[in-house]
Amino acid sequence: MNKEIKPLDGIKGTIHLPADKSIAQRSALFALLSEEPSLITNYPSAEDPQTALSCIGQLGAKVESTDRRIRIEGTGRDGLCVPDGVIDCGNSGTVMRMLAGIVAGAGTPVTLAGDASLSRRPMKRIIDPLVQMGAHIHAAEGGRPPLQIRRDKAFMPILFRLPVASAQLKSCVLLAGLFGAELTKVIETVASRNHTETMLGLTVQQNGKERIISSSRSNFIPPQNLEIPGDFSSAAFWLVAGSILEDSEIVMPAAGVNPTRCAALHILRRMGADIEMEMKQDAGNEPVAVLRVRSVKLKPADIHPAEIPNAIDELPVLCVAMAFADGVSRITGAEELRFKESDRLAAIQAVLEAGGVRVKAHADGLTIYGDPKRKIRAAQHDSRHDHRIAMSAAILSFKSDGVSEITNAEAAAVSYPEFWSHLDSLAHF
């Protein structure tokens, strides 16, 4: 579907965010490995979390769903079933990378495939450590899916230093490590989102700048009895919209504000954004807050490589905020964006330039020449079937001089199925 976006002078209202899909997908995958049944509330209807449920069902989990309450009877580590056919991971890199760790550790022969977008994403980063741990993995050219995984050798625990800050790579290795008698250790020097180690209760040691996370068969895998908080990555779109549109105020109750996830909030505050955060009771081990944003004149800011891992999903919409800052902003160290559902650096550059924003591209980032008085040209924006590009283009289009159009706008459903209805409700305050 294509979606028309009309320009707005301001937006006001309350948004009930979709549940956090990073936590949701993990909760389903970890429930598969638990010996005890799990009860997960506020489970999202977004495509990626629903894919996770389908995949664990193929491996033997029993899943019952009632109005966003999910009950999962897992198989435990030693009860995984060999699926009848290929496991389709859809658009979810999280599901594919984490499932790869699980089945490689368990020695369960499986083929993992995905949609056209996921099939273009390189998997060599997870293949290399899993092979070191005794797995045999056959991939398509360039280490891309589908992945045929089996184990012909004895399990080998490893000491693995992350070559890049990546929560998915870290999680993949740690999940495989849960099947080894001896400790597998992952070392990261730049913190990435910590949901996996928090939800599994893994041992974490701090050694200077190094963070060492360990897993082995001795780890008890707890049932995933939790309420999933609101998704901060979804909140980021409204934090930007509320900042750049005059006469705006948006409230978002129950937003997850895990410190390893909300670098974008601190970046926006550095740009002068008027964002209030009222802490609430935690949801499980995840901190939750009420977020309130009001319109304000933004300052330019540079986003440095160390900030990228914990703002990776929000970078496209942060680029939109930078387009209206009073000066030049720069993003460096973000080459990882070129290997997401689309080349997100190229995609958001195209969106901004179609609107008349001056942008300079680099291999690892962008320079954006902001102007708070800028009027965006109405345009047709190509989402490239990427949910974050579709939604970022919509926020930019609020500031256009006419009606803009987002192509393949249904891509938003991957992470935020309610986005377009929420947009329409705010547009008619």
Ligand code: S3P
Given for the second form:
Amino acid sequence: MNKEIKPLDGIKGTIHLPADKSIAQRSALFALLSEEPSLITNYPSAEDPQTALSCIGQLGAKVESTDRRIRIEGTGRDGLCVPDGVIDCGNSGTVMRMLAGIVAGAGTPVTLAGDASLSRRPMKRIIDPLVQMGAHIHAAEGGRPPLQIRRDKAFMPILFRLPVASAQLKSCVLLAGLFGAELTKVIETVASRNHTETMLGLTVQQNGKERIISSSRSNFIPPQNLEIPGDFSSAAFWLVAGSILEDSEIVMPAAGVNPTRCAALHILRRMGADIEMEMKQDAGNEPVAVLRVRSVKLKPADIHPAEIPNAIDELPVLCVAMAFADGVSRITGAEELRFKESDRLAAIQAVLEAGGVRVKAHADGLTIYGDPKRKIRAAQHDSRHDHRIAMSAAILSFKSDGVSEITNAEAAAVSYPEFWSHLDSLAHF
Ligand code: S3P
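I would like to compare: after the form predicted alone, may I see the structure of the form predicted together with shikimate-3-phosphate (S3P)?
Entire complex below, previous chain first.
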């Protein structure tokens, strides 16, 4: 699908965000492992969370859904079924990496495959610790999917220092750890999103700069009875659009604002963004807020390596904001962006340059030469089948001097199927 984007003066209105993809996928996978049934409300219709449901179904969970309420009867930790065929993780790195931990820990023989984008993503980072824990994993060349996983050795708990700040890797090892009699410990020095430890109630020790999270068979796996909050990563597109479009005021009534997820909010505020955050009642253990953003003149900002994990999914759209800041902004320590659904540093650089923005690429980031008075050149932008690139290109195109086009725009549905209809209903030209 191709989507034409017309220039916009502003966006005014209320946006009901899609439910959080990270929390939704975890709720489904943890419900599979729980002995008690789970009732999850506001489960998203986006592709990645739906993939999580079909995968747990293949492993024996019973899933009933009515509207956005989902009842999941899991198999319990020791009742996973051997699936008939390959488990298709679609576009979702989170599903593949977390499921790999579960089946490797359980010793359930499974092959995990994915779409073309997921088949290019690095899995060596999870293969190494899972093999240390006793799994046998056969991967395609370069440690890429599909992954054939089985276990022919006894389970070995490990002490694992994260070589990259990755919540997916952390979660993978901790989920495998749930199957061991003794503690598996994961050490992180740069905090990544903490949904797994929070939702499973795992023990977290703070030791100076290190966070040590542990799991074992003695952890009770709670049923997942929760209402999923709005996705902060989806809110970020509107926080940027509302800031850069002159005549804007956007309200998002229920955004998840877990502090390990919303560095983008602090970065935008550092850039001078006018964002109000009014805290509401928490959803489960997750903080929720009303977010309100109004147009503003942005200043440039540097994004430092320590901030990257907590803004990882929002960096492409932050680059769009930087294109309109009054000066030069720099992102460093973001090499992980090269291993997402696309090489997001290269992809967003191409989008910005097609619009006439000057960008300098580094191995681990970008320098963006901003100009608040800039008119963006109308262009055709390819999403590279990456949801966040499709939506970031759309936000940039609002500021263009003509009609732009996003090709492969359907990619947005991976996390935000309502994005294009929200855009059409809110935009005033
Ligand atoms: C996710 C973690 C992040 C993020 C991804 C979702 C998660 O990946 O980019 O979209 O739900 O744990 P990494 O932890 O590998 O950086």
